[in-house]
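The chain below stands alone and is given as structure tokens, in the form predicted on its own.
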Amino acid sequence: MRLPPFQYLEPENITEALSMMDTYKDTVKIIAGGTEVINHMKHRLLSPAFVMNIAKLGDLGGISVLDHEIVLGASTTLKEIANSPVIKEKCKAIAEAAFQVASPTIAAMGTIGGNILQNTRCMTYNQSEIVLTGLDSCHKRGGTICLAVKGSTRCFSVYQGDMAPALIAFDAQCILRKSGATRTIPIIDLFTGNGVQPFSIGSDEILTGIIIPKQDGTSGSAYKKLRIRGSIDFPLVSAASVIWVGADGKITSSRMVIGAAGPAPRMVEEASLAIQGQLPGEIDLEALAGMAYGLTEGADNLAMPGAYRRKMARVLLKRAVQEALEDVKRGI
């Protein structure tokens, strides 16, 4: 499929890139790896007047290990993250998520910033232009109906990024820059919960980096993902778990996140509170799994039935917590 016409922009530095964003705003789309944007343009889901390539901006790439945090440039590739010794050691779930995103070719091109900012997906929306011309316009295409959930007054499209759930589990933050201003917010706050407009990022802003704070104590983490094809597919449901224990062996804190559960990743906060202060052997895994089930939407708008995906959220969270606990034991 051919791309629609557009004007190509390639800034030489971040200052020039921010100036272009300020000038063109809603008419420009950013690419670094281009693995999502280009595909959407081919399907005519996007037809921007300008496409700005930030892949060559050196200050947006790389992994920096500082005293109290690890900083990932937004243009750092998924392959770099998956292969990073420090990420594997300190943030195993993030390395696992990066490794499982897609095929080696896509992982070598795709960036962490692009993976975080993936648009929400739905079988009635992610189609070619030929197919879409035969369908009524849904909420995501400017209409007033949902083709997946009849009679719904809102969009049920699903956020299927791999990296965000794992990063949220580590309480990561993202750096958003525009001309003359910078703000840093938790990645969980980047999501609106609205499938039509899933991100709270300004039309003149660029995601430039991700900050992963270092935590005291021994930790373990894991990321689990359900997909049809084991090498390339988006998650149909996913789970990330991070658990920290103190010197007495008791759990000091934890974070559990479900992905592909709705228009945004969802923190299983009740589960985190339930195990605080417990010894690993005291955890009721079945109870935690049930909490994940209750947070997962069950619309039939992906490649597997919604009811099955909800059941697998239970299974994957249980497995993620079990593996995180095993990871803790190896670190003690």
Contents of the next structure:
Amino acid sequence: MRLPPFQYLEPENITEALSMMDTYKDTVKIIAGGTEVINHMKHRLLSPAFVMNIAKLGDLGGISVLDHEIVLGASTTLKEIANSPVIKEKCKAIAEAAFQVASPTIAAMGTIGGNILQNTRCMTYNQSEIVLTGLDSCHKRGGTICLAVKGSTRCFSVYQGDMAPALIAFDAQCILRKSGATRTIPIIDLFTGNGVQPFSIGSDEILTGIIIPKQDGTSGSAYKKLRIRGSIDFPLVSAASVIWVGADGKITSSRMVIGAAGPAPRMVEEASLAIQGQLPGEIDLEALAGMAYGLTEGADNLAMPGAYRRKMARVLLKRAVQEALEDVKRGI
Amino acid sequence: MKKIKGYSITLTVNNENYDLTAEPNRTLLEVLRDDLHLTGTKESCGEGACGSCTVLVDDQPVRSCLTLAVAVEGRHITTIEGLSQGGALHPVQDAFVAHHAIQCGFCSPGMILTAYALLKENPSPTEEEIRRAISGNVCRCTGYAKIVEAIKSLADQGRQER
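We have the form predicted on its own; now please give the form predicted in complex with its partner chain.
The next block holds the full complex; its first chain is the one shown before.
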């Protein structure tokens, strides 16, 4: 498969990169690892006029451990995150999510920024050019129909990133920069919930880093993922959980997130409220699992039936919570 | 401010410098095979799933089908042709031959380079670590057992380096 023609940009520093974004806006696509964008370009799902490579910008890479937070540069590879002792110790679910992205070689190429900003996917959209020419244009391709859910007035494509659910569980923020301005927003707010335009990032902005706040107290976390081939596939559904307990052993706070459940990761807020103040042994796991089920879309648009993926959301959330609680017990 | 990289690039492949012209939309795989005639690197899925096109960039395995040639200028690229020295097979290649870890051979270049990179990073990997490292390289012939045995023999002997 050949790539479509484009002009290649290679800024030497972040200021130059931001200036290029300001100039080219929607006509430029950013690559760092290239594992997402290059693929989409091969399938002609993307044909940008410009491709900007930010992999060589030294100020966007690396893991910084600060007093009150851990900062991940957007170009930090998933392999670095999966192998980082501090991430494994302080934010195990994030390391587990990075470890489970695709295959080791892809994880060594792919970056956290690219993983977060990966496009939503659907079996009727992620096809080769020749297949797509034989299909009517769906919402995601500028049309007015949904090929996955007949009669739907909206896009049912699925966000299948591994990192975002785990990062959201840790209440992580992302740093978005453009020429002359920087804003920091919770990662959950990066998502629009609209499969056609899944992200709220501006066309002149670059995701430059992720901030994971440090939390007080004892915590446990886990990330669980369903996929067919353990060596390569995107999650068909996933669950991340983080649970903190106080000195009295009671749960002080928790965050649970379901991934690949719709066009954006979904926080199971009802579950967090339900277990607040409880002892780990008092938790009604079946009730929490039911909440995850209720939040998961069951469209038949990925490699496994939607009904099965919904059922597995129950199972994975339960497993993620159980494992987080086991971590908590070890920590106490 | 407009900074568009020219199309003349110098690639360092197997310790040789090559001056060539490459449009930005050409992948490293295309340049290696079509321009440098290093056809040991194979194309299969073309989308990063199978690992046939694996080469080393600064000793890290990468998918050359997903790598732009212009993006790896100045880096050290190693293909399967660069592993043997003076006509003698590298120990990783020797081990693959000795353990019958090759059948059709299409996955072998990528598989061997992935194994080489693993052993360089971790000279004594466990079987689990070996299986994990090659999990992104698809082989449709061997069933993987012989490949794992070949890599394991080097891990046991700790002699992957010349």
